[in-house]
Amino acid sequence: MNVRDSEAVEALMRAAGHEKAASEKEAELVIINSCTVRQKAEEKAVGKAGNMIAAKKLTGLMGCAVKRMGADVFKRLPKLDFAVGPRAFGLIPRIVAEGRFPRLELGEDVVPEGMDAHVEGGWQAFVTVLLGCDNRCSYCIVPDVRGHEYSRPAKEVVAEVAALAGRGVREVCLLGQSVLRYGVRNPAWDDGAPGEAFPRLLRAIAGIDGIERIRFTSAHPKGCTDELIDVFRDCPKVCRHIHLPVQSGSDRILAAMGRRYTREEYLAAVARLRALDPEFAVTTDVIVGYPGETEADFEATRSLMEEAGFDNSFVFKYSPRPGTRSAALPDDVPTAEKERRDQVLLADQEARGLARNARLVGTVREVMVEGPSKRNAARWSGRDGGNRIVVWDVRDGVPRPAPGTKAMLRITDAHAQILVGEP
């Protein structure tokens, strides 16, 4: 979601006559989109912007830490010359043009301007379709950073996914905090059709000429309905891969936690999908030491994500967000026993997905190409429709797929992050 109000921005930006920099050494403006989800991450944004206003630059700061500080943000930078909550960033523009520092825009539930603003060129496209979140789970200050839910007209979403199609794109990821979640707090769709609004949305996306893939991220169980499930069946183009975060295995953290699914519900969740396809790839998201977690919670975690039998995992240690329910609550886990924890599940899931990847050696897989591999440049690397990493060598010779084309490969080989395969 960051990518995408920061490409937003350069978009926006570029249609006022602004050039982008080629480093921050040459940039005469700077702007630092920021994260508040957790404290690192907003210190790293917060330290960024010293850095910047240090170096003489007009230093913008955006996002999601902005909203959570309010004007304490000029108390920690007080030479900050701007600051734009997550939904304000359409403001950007139009308070460089006018000039008068500092400047201070939080939004509050505002729909932003330009959230079709897209830069030229690229094969793939992030679209957000819902902004904000209801939710209210106990740890998380995303509702409070980024305001109650809106589902963007489904009508403006088709058409802005239809326009990037003439441009040459192919490939989308339509982005909410909860997406499925599309359509229930305001109307997406104006006709009164029957049907649920996201899997519609889906639908009607796949009927659009040039998108061959449609991605979209983060689910939640409670949306794994049957309605959902028979456009995967349906739909070759809606990619068989699904970010499902689960954040802990035991029934009594996910009661604190409020999020309003048992672990037996979430594993059946998990089934579904499954018996669509047994390649089906689920992600998760986990987080270890939260008030109170014992270690036969941690134990019952780990457990589900053997049971789930996740592609991969994000494992985060819990750390309080102010403002959030759990903030009151004694953090009462050590350091050390939230990184052993940690280190525990990160290498359970480093068992888990090679022995997922290993089942794959033989297949065939279509591959979207993405480029040469970031770490070795004789390399070509791409996705398949489950999200994996595919890498290939090409030799000398042998025309280089173009990004954004597709490849069929036979996997060779497999690793607990990546598949290997040759053409």
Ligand code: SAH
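Positions refer to the first chain, counted from 1. These numbers come from a predicted model, not from an experiment. For the two forms, the rigid core is made up of the largest set of C-alpha atoms that agree within 1.5 Å on superposition. What changes on going to the form predicted in complex with this ligand:
- Once the rigid core is used as the reference frame, the Cα position of residue 364 differs between these two forms by less than 2 Å.
- Superposition of the core reveals a Cα shift of 2 Å or more for residue 378 between these two forms.
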Second form
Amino acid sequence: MNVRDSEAVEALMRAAGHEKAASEKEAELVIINSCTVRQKAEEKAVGKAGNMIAAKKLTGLMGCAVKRMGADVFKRLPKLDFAVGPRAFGLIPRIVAEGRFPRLELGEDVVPEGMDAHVEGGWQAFVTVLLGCDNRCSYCIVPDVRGHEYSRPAKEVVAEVAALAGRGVREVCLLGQSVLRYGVRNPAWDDGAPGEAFPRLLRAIAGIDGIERIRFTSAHPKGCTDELIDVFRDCPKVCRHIHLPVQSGSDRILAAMGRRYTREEYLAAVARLRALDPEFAVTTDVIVGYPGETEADFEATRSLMEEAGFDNSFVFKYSPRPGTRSAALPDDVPTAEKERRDQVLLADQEARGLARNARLVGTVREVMVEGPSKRNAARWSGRDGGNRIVVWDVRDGVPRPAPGTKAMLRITDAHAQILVGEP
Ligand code: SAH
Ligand code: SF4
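Write the structure block of the form predicted in complex with this ligand for the protein whose form predicted alone appears above.
Below: every chain and molecule of the assembly, starting with the one above.
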């Protein structure tokens, strides 16, 4: 979501007559987009802003950490020029033009101006469809900083994607913190037609010429309805990959987190997707070391991850965030133990990823070409519908496939994070 917001700011700044500097060193103005989901992320953003100020750049900080710190941001960075919250980024071109520093705009719970601004070029685009979050998981600061949930009108989203398609975009990724809640808090469609809002949105976007792949993130088991599964069945453009953060495999911890599903309900959602397609890619987020997480809770997470057969997973060490419900609980899992649990899950995932990928050797994958690999220009790279990276050698004399086009690759070898193929 921050990558998308940064892109919108880039587009707005270009429209206001600015140019993108060739390097950080040459830049006169540096804008840092911050995350505050964990303490470390916030420190990294503040540290980077401090470096830019020391390098005498005009420096702005945007995003979630600004909203969390409020006016205190200037206590931590006294010489910061401006700071804007995550729903106020549309003000940046005006703030820069007016030049009255220091300036703080935390923004209100509104739709940001410039929400639909995109940088020209490229075949992939992110499109924000749902702003904010109303879930209030116990550990999470996102609802405090990104505000209440708001579903953008479906007509606007469809028009935005059609405009992107007209400019050569072939793959879109629809974004929302809990994107399957699209249309739940406020209606997204105004035509009164039946059907769940998000599956309808996917179908409408699948009808746009030029768009070849549709992805979305993040999902929640409650949104994995029959209608959603029907869309995966009926629309080949909708990629068979779901990012379905589980956070824990222990019912006790899931209840404490306020996640609104049990281990069994979560696994049932995964089973329904895999019943449609055994190769359906399922990825997840997990938190280790939540307050009170015992060895037994942790082992429950391990076994759930194995049962779900995750194709990939992102593991986070619990970080108490001010103002969240869990911040009132003792952060009682020692740092070294969080680290150990993190390492165990990473090692499990490495072995599981390898085993899952090995099953694909001999199959033919349809890959969207991304371009030459950074390390070896004779080796090309792309992703299959499951978001798996596929690399292959391009022989001399054979035309190089263009980024954003599709290629068919037979898989010859598998690693935990990469498939190797041949045309
Ligand atoms: N909206 C997404 C998650 C956004 S935050 C969802 O609910 O699916 C991305 C990930 O950061 C979360 O899935 C969670 O695993 C992690 N995270 C959030 N708050 C955290 C905290 N306080 N400590 C550690 N990890 C956290
Ligand atoms: Fe945070 Fe939960 Fe909302 Fe995700 S769904 S952003 S974890 S509160």
